[in-house]
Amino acid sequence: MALLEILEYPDPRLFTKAQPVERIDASVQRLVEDMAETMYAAPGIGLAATQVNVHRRVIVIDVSEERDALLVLINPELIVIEGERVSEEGCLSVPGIYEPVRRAARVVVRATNQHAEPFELAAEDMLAVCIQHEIDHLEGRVFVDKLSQLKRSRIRARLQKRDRVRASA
């Protein structure tokens, strides 16, 4: 296994919309397992393949408490959106920055493991957030897309300010 570069924000392959998965084999495992790894060390509670510029539709999350509970979806598809809600977001691709973000509150997800094997799941609170943000990503969509424009100026100069400084660095 392998630690895999996250992409930042505002990175233009960031935006690239994922292609679907065809055939889940070798090289897609070994792509959820550096996924993982990548993930749980950064630390996080979900990846997508986009992140690590990987234009797949492949998912990695795990919201445990014990961080033992790897969910992997492959070719996601939300087929039920209910409800809303509005709950405080950050991503591993925006590092340090945390806003509200309304989103659905439960959702019930159609994908296939990384054995190949298809199922639905639904999924509320955290999961169902989870779930959302990290589809956006396969959609070329970082959660700061969903705030006001100021707000993503105010992000985007924070953000250029800290690579200015590590650059310097």
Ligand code: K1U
Second form
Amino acid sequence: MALLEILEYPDPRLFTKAQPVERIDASVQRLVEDMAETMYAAPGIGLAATQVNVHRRVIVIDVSEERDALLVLINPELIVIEGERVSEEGCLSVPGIYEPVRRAARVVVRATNQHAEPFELAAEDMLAVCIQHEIDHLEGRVFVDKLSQLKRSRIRARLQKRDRVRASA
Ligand code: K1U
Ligand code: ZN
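Pass me the form predicted in complex with the named molecule as well; I've looked at the form predicted alone already.
Full complex below, order starting with the chain above.
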């Protein structure tokens, strides 16, 4: 297994739309393992392949307290979207920034797991939020794009300042 580099906003590669996985072979299984290791190490509760510069429709999620309930979504599709909720979101590609975001409260997702088995999952609470956040990554969208123009420019300014500090260190 390997730790993968996570792209940071506003890296233009984060705005790439991911392509469907056609065959779940050893290379996809290896990608899933590396993404899971990267998510647990970060630490995060989700990771989309886009964030590690692989533009295939693969997501890993674990919202459990014990960090022992890995969920793998390959070619995920939201087939039910219901209700509304606002919750605080973070993103491993936008480190240190947490903002409230409005999303559906409940979803049903159809996907395939790493063993090429199709399934449907009904989700609410943090899992529903995380699934929507990760599918947005596969579409080339980052949660800050859902915020107001003012908040977005403040975040960009903060990240540019952070880059300048990193460059001079
Ligand atoms: O996609 C990502 O960037 C991962 C992101 C997922 C996410 C968090 C919150 C709301 C929606 C989606 C993260 O995991 S950010 C880190 C985080 O929230 C966290 C990390 C460790 C423990 C608990 C939460
Ligand atoms: Zn994210």
